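Only one chain comes next, encoded as structure tokens, the form predicted alone.
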Amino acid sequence: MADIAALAAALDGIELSSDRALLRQKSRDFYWYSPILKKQLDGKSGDLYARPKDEAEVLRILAACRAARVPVTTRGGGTGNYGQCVPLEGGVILDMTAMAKPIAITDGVVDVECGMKMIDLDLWARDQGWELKLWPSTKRTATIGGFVAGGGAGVGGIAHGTMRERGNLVGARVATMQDPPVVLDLEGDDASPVNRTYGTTGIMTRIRLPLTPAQDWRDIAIGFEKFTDASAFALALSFADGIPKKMCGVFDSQLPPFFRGIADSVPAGQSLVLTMVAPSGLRALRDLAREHNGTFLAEQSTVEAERDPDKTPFYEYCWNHTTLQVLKKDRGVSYLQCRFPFEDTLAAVEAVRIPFRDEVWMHTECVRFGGRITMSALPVIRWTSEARIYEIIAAFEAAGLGIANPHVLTIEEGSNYRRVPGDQLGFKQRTDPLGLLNPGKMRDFSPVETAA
């Protein structure tokens, strides 16, 4: 068993702490949104906290873990739900949030420190004409490097696709844990082995992004009295190219009451639409919006909502912050990630939200991938049991769905190809030959070296 005391006496001069209550705090995220995760995860703590503020004491800590085979689990804003930044078999704690400064926005693409809040990074690049592509209904909170690490989806995804696509991620530094450790630059194609693997490829310390010119955007709720209207206008707003958009999600009647700010704008039984869209697109959506039987039931101004503590932009209740929203009145309920078919959309959303109406709340996103557009879906679920969530993915899987499980714990269960690109694995043998990085979340990863 490894020497805490003498680990953290090496690691003299940087912010540490050992205190079991924040250990516990540090070592958990959004994973109990799972009842299946919840079960194997409560519990699980590091045995040691450390706050590096800069490249130089992330690597003294890291060769310090290393020397002492002593496990390290980084950490962002720990708004992650399927367990990322929980270690499962104690060491460090590695909290990058000290190191969250912005360093230099060049030809439209952002440097910045990995632990800087995405809400902050956003607004600072605002007051230079450019905002952030992508980020997560978790933006007030969430990190820079959590969402590269252990996200990747989210808002913005309706016209830029996710992280993973090319030209998304222009580059990263990045602590291995080799002997000794060393700070990698890597840039295009080569950053790509850090993109969304939980922190098990390396430590990302800085990030490179490109921004996309900043839009003053409007949040839209449009209610319609059939999910079938608000489904076809929602994936008819993805295929308009004159209408500047950043969000389109659709909601069936059950979930409505639950978004508490504009439920009581939603009358009783109707779906309905959150998008976010440039003032420049409001006439066409309003003729759009009117061609599918949708009706305006409120708006509001994006930024001026996420800069107002007591406000709620439209985006926390899309992805999986509906989730959230309805567990805050409702704990006997949990979700699951779906991709739609590019074809037949419509068809496959109501091919599996018909039958299983009564446990299954349908609410989608739109959004791209590789260049073409569909529907992701994030569906409250009625829990009843483990054997039940299968039996609907299953069902699900059986209508063509692609499902990405967030109720298992590595990188190749949660994928809907099930399995880790090899460009990762390679990665991960060459920086982190002993495995020490977030242990267990890569399962076809075998350590290089042995521990001993």
The other form holds:
There are 2 protein chains.
Amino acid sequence: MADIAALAAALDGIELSSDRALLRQKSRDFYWYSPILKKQLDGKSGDLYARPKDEAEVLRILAACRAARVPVTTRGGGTGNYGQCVPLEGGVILDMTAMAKPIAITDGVVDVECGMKMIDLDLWARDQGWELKLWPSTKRTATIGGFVAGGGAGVGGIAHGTMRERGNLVGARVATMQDPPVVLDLEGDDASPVNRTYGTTGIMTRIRLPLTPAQDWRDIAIGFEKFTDASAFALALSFADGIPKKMCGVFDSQLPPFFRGIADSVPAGQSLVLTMVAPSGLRALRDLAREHNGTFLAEQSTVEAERDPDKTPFYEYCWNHTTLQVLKKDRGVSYLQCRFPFEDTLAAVEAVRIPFRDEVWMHTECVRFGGRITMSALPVIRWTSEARIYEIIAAFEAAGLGIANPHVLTIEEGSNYRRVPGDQLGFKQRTDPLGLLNPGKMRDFSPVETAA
Amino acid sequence: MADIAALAAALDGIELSSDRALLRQKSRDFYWYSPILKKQLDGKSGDLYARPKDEAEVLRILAACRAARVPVTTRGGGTGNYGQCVPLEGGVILDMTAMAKPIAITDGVVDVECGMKMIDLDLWARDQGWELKLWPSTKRTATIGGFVAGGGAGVGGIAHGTMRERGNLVGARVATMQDPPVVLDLEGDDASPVNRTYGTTGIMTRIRLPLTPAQDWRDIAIGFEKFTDASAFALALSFADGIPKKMCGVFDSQLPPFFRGIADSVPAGQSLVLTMVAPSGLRALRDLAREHNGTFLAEQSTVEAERDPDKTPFYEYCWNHTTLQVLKKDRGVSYLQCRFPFEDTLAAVEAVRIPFRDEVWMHTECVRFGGRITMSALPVIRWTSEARIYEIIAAFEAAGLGIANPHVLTIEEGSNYRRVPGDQLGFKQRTDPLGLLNPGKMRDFSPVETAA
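Could the form predicted in complex with another copy of the chain be given as well, to go with the form predicted alone?
Next comes the full complex, and the chain you just saw is listed first.
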């Protein structure tokens, strides 16, 4: 056991804490959506909390931890669902939220410190005519570093794919656990090894992200008597190149009653589509909705809603906020992450929705993967047992779905179709030969140097 | 034969001309790219030229023509290639270029008079932070009305599809040939019957088009030793959701020598890709090009080039400007319009490129149709005979290509995959029962009322 007091002394001048309550709080994320992860991770805690204010402090922390062979687990907003920022072997909790300044927007690329909240970054960019391409449903609390390191999908996926698409990460400054720790400046493909690797391959200090010109998105809620109409409408909207959109989620009729704020607008028994569409596409959206027997139920400005703490932008009912909205009222559920086939997508949705409808409440999100359109799903699932969730996974896989299992801890086991291309393992062998960065999360890694 | 002098007298106060040279000039478009159309259309001419300055004048002209049973053929910039604005039965040439004012941009939708040049409209919109979704390679001379009525595809197709995609036309004001002529205000799907119908179903006076937020597009020229590398790169770029682009054309090595302005930058024998990419995507573009053995050859700002009369934006080598660039030096060529299958697209390109390479110089343009990505082609073809072009068409169709034949006069024969959905024939029966609007261009139409 390393001498934490000595480590703290070596880091004098940096914001630190050994407060047990704070350490417990900062050693958690939203892994508890998974009863399996909850059992594995409850009680895990770091030994020292450190909150650096600049790259120099990050390097001091890494050097001291390397010298003392103390693991370092990095966190942003702590909004992940896979225990990405839960330290499995104690050590230092590296909280990046004090490094939260935007640097500049140049040629549509924002250079930003990794700990900036995404809502703040997006609104700051918006004042200059730009917006983020992608954000999670946790935009109001998540940091940009956490999103790149441990998220990477969400709102914007129907327009821009995920963070794994080449171009969606322009570059990053990355502090390593080499001897001595250094800051690398990685650009383009060279930055892939830090993309969605949970801070196991290096600590992003600054990130360069492409922005997209800001639009005045409209949140639109559309009701359908039949789920299949809602589903067909959503996919048709996704393929409608003439209608600019940022989001399109579909909810079976069990789910809207959990969506406080719009539940009253949705007639009982109706399935729901929530979408974000540019104002110029609204007329075409109405034509398309009419064709699919849809009725406009509610509408608001996305940006006005997210700037108002009393309002709920519709994306806070979507992606994994759907699960959260149900969990607020019913702790007996969990979820899965699925991707449907590109062909016969709607039939595949029905093939898993109908047989499991009593315990699986279907929730799909339209997305682009590699330039092709399909639906992903984050269905809400009535929890019975670990054995049962794996039965459901097996049945879904047999129906042709890909599963990015959110009930496992490691990148390799959980990523599936969300894995970013690139030699992440080889990169980690160079940047973290001792295996001190978030140990246990990259399954295939073994330390290259023996810890003395 | 109607009394043209009496008609002119009835239209006193409107800009008119009976000058033979002017009438011949204003009765032509770029149909002469097709030797077949050239034979059919050379010498066709209207009898009276009219250039209305507002809707009231349009209605006066239509009423007078209806009373006198005189056909009306509408024109904008006259940049079409199918004889869209060539009067087959004489009559009035209705030149819309005096109605060229932008009205306003509201919620990202521009309301504009139909005769405004697209370059002027785009630059005007750009000053307000917007740009056109789509434009033809003839942007510097084409009008927006002509593009909607007789074009509808071009630059922007890889991002937004064509004008036939729902949402890409928000609405239009349309003067009819009913008794009496009226102006209809059509919105959404209701406007489809005037979309790409060559002015046979009504005369658009104002158009409402969705805009997209302006980007500082970069023109990029990339060279490849092998055409197949160029082709694979272009398709991969099209599927790369992380790289925002507006255009992506591929040119077999016979073509770049005809592209004055960049020919010197392209090593002999190299195939070429010309693309317009947002600055934020340039790094990823380089990574992708390297992966496909491509070399950056030239780069410029699209907008700076199009604002400078001495410069050539790269889109003026693309779409049907490719054919024009060759025709400037060699009048012995023509072209086709093709669409490749969505699956195995690259193999289909090779299947027609290789066997015909001596007489067909392959030129593809990446496009989206109904939300899916493929390539269209406007190959330059060494002309031998009408029989031969139909042999080539038959061979291309046998290889799975769709052909939008540019060697025919009617909407029905020429449109194929470019046909806009909707009951255009039924609409024309209501709005032009006498069949006086651009007669002969809608093949399936027969006059409903008998001309007295």
